[in-house]
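We begin with a single chain expressed as structure tokens, specifically the form predicted alone.
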Amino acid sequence: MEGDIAELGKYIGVGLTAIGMGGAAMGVGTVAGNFLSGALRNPSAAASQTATLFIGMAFAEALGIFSFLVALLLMFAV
């Protein structure tokens, strides 16, 4: 009984992780959509602004990978 409530425990925790790589995705897609739509309005400014637009994606997509490193250490070494 007890084994079943930690495993319970450390899916529960598993899945809250999950919600970290939703919104890291979402925040990607945030950042992707806003230079889009600044592109859009200024197509001469665009050129200038790519190298942001990958290093704002890098930033919300590294929230991701710790979120799942997070979930992988709960899963396997606890």
Partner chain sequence: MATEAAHGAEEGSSLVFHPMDQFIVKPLFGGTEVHWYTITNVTLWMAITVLAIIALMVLGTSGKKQVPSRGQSMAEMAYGFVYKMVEDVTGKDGLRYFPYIFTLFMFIVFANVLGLVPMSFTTTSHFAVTIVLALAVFLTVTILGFVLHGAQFLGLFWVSSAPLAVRPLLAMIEVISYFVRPVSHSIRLAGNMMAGHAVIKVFAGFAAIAAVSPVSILAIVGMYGLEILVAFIQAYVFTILTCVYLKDALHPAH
Given for the second form:
Amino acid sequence: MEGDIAELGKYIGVGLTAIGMGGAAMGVGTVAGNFLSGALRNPSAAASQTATLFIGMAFAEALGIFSFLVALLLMFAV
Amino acid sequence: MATETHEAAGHAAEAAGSAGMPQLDFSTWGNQIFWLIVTLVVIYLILSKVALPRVGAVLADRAGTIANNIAAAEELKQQARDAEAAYEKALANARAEAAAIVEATRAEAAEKLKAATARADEQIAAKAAEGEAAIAEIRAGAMEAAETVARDTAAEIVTALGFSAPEGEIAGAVSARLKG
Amino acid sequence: MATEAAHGAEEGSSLVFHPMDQFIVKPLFGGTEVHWYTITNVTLWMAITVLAIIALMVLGTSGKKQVPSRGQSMAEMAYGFVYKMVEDVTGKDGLRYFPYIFTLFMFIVFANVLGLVPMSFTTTSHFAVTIVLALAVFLTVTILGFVLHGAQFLGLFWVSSAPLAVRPLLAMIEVISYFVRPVSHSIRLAGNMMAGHAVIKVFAGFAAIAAVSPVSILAIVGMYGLEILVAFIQAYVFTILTCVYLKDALHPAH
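Mind sharing the form predicted in complex with the partner chain? What's above is the form predicted alone.
Below is the whole assembly, all chains and molecules, this chain first.
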């Protein structure tokens, strides 16, 4: 692993994309937390909104998956 | 490590001449897409021709059976309710009848009692009148006797005192005294 | 540390990570060339998926009983789950496309779960597969929208409730988000599957070090539980997003 500046940049880049997963984690946590606080306020309406919960989580999570994808591309495809 | 990974993943990718990620090995995409489409078409045909109509029919059947059973149960419940209502009605009738009988009996008894009381009153009144009459008679007798005795005594006394008086005068004076 | 260990290890030692090897497409009957018709492990696992679906949906329901057996009630549960989802999201007129959506759901859920069998091959972890699935949904929805509503379908991008000044900007955003749909739709599924399997594989690599192997095995157990959950959730998410897109095509009014 000595002396290859391109390799170095690649690994730094892969490490940096991992930060994106933290963002997705925050997003999913926000969705789930807000759903929970809403559901505890009005439990009777919660069951009808689980589909919306999952859609929201899927959208939030998709961006984390994008960062994972970028990491994989850097790691294996570049 | 990267080179190792390349070598490791390489043995299939080597032939295709791609990098380390099998997903990005485009030489296998045609194969995957072909088999995927075959798979999806087979699943779609099986599901839409066999499985889904069957499951749908079973579910509809069950829903029908459940609806029928619920309707039957509802009917039985209605019958039970009718029977209960009839029973309640009969009970109420019987109770009313019993009350009427009690009332009639009580009225009759009161009537009899009243008649008996009246008869007894009448008898008592008659007896009392009879007694009264007897007393009055006795009293009149006694009065008369007393007058006679008084008159005789007065006449005797007048005579004893040495006076004479006509019969009628003495008797009138005594009567007047007794009355007064 | 992993890199150090792997770096320090001899070539071919047990501590070299090959997390992506499990996704390699190999011909089953010799040869290295993968033509479009070659029978590969993709073919094998897709065939197993089809057989599993037949076992559940056809053999499981063959009794047609009023009081269902175990297999039949599972099949009915799957049917009722997807049916209710389609009805809730798209409304009554979306039920015409129920077999199509049910096909997608069953394929994805079985492929995901069968991919968790040790030594198996996860067909849905490949972009080739998920992109075809997502493009099929995207093209169906777009064509359906234009067939049912003609040019009115473009009203989907013109947010008539917003102030006039920002509408062109919103329209641009809407168009971009519309065309990103198949990308996120496919990469979400493949990425989730790939990530989970790769992580399990990395933990499995650690199991070769005696000192950490108990921890690594426990971690694999935990990841397996999570992955089973993810397998179902991703199938659910894929299906419900398909329903949402279909609703846009059926009722494009904003």
